[in-house]
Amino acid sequence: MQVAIVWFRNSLRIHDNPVLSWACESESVDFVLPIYIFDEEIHQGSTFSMGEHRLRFQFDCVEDLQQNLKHKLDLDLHIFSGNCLEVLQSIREQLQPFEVTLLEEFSTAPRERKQSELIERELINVDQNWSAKSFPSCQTILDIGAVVNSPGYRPPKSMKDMVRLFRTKFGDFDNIVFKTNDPDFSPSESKQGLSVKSEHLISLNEIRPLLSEPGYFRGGENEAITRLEKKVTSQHDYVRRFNKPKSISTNVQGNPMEPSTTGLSPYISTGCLSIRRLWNSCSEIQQSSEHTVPPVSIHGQILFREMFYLLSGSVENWDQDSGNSQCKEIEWGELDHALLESWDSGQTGFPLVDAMMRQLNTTGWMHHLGRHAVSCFLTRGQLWQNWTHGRDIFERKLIDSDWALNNGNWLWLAGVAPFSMPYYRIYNPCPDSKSSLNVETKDAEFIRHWVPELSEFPSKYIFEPHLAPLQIQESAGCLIGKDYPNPIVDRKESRKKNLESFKLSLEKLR
């Protein structure tokens, strides 16, 4: 008898899931055992690698997956807590009479690759009844491994490279539609589930009390499909005119929680939404009329994502600031814990930066231009701190955290990558209405919401409140330096100094 273990790791969905589809449709499989593993100890609502909002979102995703598997396929998701190898070894003890195929998704992330290598060495290679099968393109459109290992492959450095690659492989953009199954996927032949016992088994009801309350973004495939329909499939004009650089970084007016972009990134990063399904939804809309094109279109944003996955799978030390072909080795300043803590907690004295960081700390999400602003501020702009420090904080807190993308974006925004903007293009952390950060400045609702100390400040002074006359500070009920911090650096002096330091580091590299 053949058992297929479907290990859900980064594709927490039923629709367009190659791993699940293979298990349910393969004629050689008799039983299907779906599993998910919480492989870190949960304490005070978080784990070592996941902050409270990211962990809560992940929990929601797993809970929704459990319900969908049961409702649509009559399969029970077995949820475990503990070391992955130990969990699988405990399962093996009960499946000795069976031939077992462990199904997993291809990943470029070092942590998951090391886990897979350990399992291959300690479990698969020592038990003739066990085999492993890896599936590419669960989280991407491209088969990353195949492309990286193909003759003539060169790491892409621009959107032109990605457009050329996609057109060579798939043809004209407007005609590309990828084969997927829909959210109501049901296999041609139902497969029998299998139950196992283990000391590592845990119920979601045991985990729930350890977590924070649900946030604005609720995890799960059902939420993903609802948001896709609300923000994309029912908004044809929005999709056709989509221009990400021109979206408002301070969210929808009147709702400081709702993004002016699709807000789908958390669902894509956790695999609650298939990236192919998003591509197809845009293609169907764009075939009928004129529309924006890469890099500013939604398709363009997907291409950027594919680009960073290719780089993460082909560039040695992708997540390092040395020994990385995509990173100029800039001589950053020594780690300043006080500066980093002020930035992390939203207490820099620069209201836009603080509002963005407080939004991250409260929701686990931030608009991409907000990420531009705070990452530039931390690195080459004002604080001259190594980009890896900010990367680590984002990795832990973002509900759309993705190893390949997080590193790619920080490399880009720190100005150290071949695909970066020029290092001397530094965002002003005190923007006006003409800023490329696209901040709503007339009413400044976003600042007033996330930095309530400044809620009564006139818009004229709200982005640089330390410049407000004392009388205005008193009437607003907020004294700068007492109720809200003074700027932790002089933004103009630090900018000038950092530009000189960056230029000097580049000269030393020649």
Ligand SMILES: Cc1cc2nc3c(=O)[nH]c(=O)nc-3n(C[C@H](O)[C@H](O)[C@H](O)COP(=O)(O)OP(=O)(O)OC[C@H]3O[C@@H](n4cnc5c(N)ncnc54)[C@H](O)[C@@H]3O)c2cc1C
The other form holds:
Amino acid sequence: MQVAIVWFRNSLRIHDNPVLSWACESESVDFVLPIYIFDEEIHQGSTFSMGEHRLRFQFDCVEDLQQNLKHKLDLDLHIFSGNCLEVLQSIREQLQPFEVTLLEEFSTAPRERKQSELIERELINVDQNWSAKSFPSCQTILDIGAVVNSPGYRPPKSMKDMVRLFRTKFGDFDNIVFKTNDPDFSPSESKQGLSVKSEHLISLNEIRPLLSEPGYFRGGENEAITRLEKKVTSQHDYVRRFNKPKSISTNVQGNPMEPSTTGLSPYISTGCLSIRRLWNSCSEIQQSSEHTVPPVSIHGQILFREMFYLLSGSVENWDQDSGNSQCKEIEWGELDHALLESWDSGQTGFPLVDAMMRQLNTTGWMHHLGRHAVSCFLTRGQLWQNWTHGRDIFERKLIDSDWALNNGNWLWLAGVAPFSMPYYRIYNPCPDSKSSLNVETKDAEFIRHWVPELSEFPSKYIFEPHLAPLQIQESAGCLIGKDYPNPIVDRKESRKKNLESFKLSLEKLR
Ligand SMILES: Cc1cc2nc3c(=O)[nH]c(=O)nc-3n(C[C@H](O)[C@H](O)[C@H](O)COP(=O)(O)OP(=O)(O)OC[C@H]3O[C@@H](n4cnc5c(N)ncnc54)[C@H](O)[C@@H]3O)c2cc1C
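Structure of the form predicted together with this ligand, please, following the form predicted alone?
To see the whole picture, the full complex is given below, headed by that same chain.
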């Protein structure tokens, strides 16, 4: 008799889930045991790697998964907290009569790779009843392991490389509809579940009171499908005209929470939404008429995502600023806690940066061009801090936090990677209506919402409020330096100095 343990990690969904489908369809499997493991520190309401909003989102995803597994497949998701090896050891004895196969998603993230290696070493290799099976293409379209190990593979540097790769693999890729693995099993066909006991088991009801309130984005596969329908499947013109660099960074008019882009990233990074399902929805719309193409289209965004997964799976030290072939070692300044803290808490005195960071702190999400603005500001733009400090803060706080993408994009924005934008193209953190950060400047609704101290400021001064005459500050009820901070640096001077330092650093590397 065989038990398949389905270990849910980054694919918290029923639809198009190769691991779950295999377990439910394989003739050799008699029982299916779905599991999810939280970090031990979940009892503190946030963990080392997950800030409160990220954890809340993850929690909602797990709860939704548990309900879907029960309703659709009559399977009980066993939820644990603790070290993954200890969790598996704790149920090992109860599974003694069976052959056990641990089913896992392939991952490029070091934390997950280390966990898998530990289990392999301490459990799989020592217990002949246990085996493990890893599944590719759960989080990506490409089989990342196969591509990076194929002869002639070179790390992609640009969208051109990605288009070439996709064309070679899939031909007319922009119209392709990938075969998805939609498990629409009726309960009678599904496998029998199994129940185990463990001191590491936890109930979601124990954790719920420790968590923050649900944010604007609610986690879970059901929410993911609803958002996909609302923003993509039912919006043919939106998909056909999607042009990422032209999208507004300050969210939609009238709703300072709602992204101008799809807002699907939290669902994709937790795997509540299969990336193939998003791809296919776009292909089906695009097939019938003219449409934008990579790099600006939605397919283009997915290609960037695939590119970073390839890089994260093939570049040593992908998350380091040293010993990383994709990172020039710039001599960044000493870590300045005060500067970093002002940036992190949205108190820099630069309203666009502060509004974006406060949005992150409240919702766990920020538009791509907002991320451009704040990451450029922290690194080569104004504060001259190492990109890894910002990366760490994003990793904890973003509800779409993804190791491969977060590192890739920070490398890009810090100007240190072969695929980076030129380091001397620095965003003005006090943008006007022509800025490529695409900020709504006429009413400045976004700034007024996220930086309420400035809500009565005239739009003319709202992006650089310290320049407003005192009389205007008084009538707006906000004195700069008292009610809202003065800029923590002189933006022009710091820009000039940092450009010189970057150039000098590059020269030393030659
Ligand atoms: C400094 C920095 C850090 C970032 N960290 C993350 C992260 O941890 N997780 C994350 O998902 N994205 C990250 N991004 C990429 C990007 O900002 C988000 O994916 C995007 O803003 C999500 O919004 P959306 O779903 O509306 O995107 P859309 O424009 O609607 O794109 C659709 C999907 O394509 C993918 N995508 C879009 N842009 C990118 C990109 N530049 N790189 C890779 N994939 C992309 C996402 O899965 C996204 O959901 C980061 C960007 C920057 C500049």
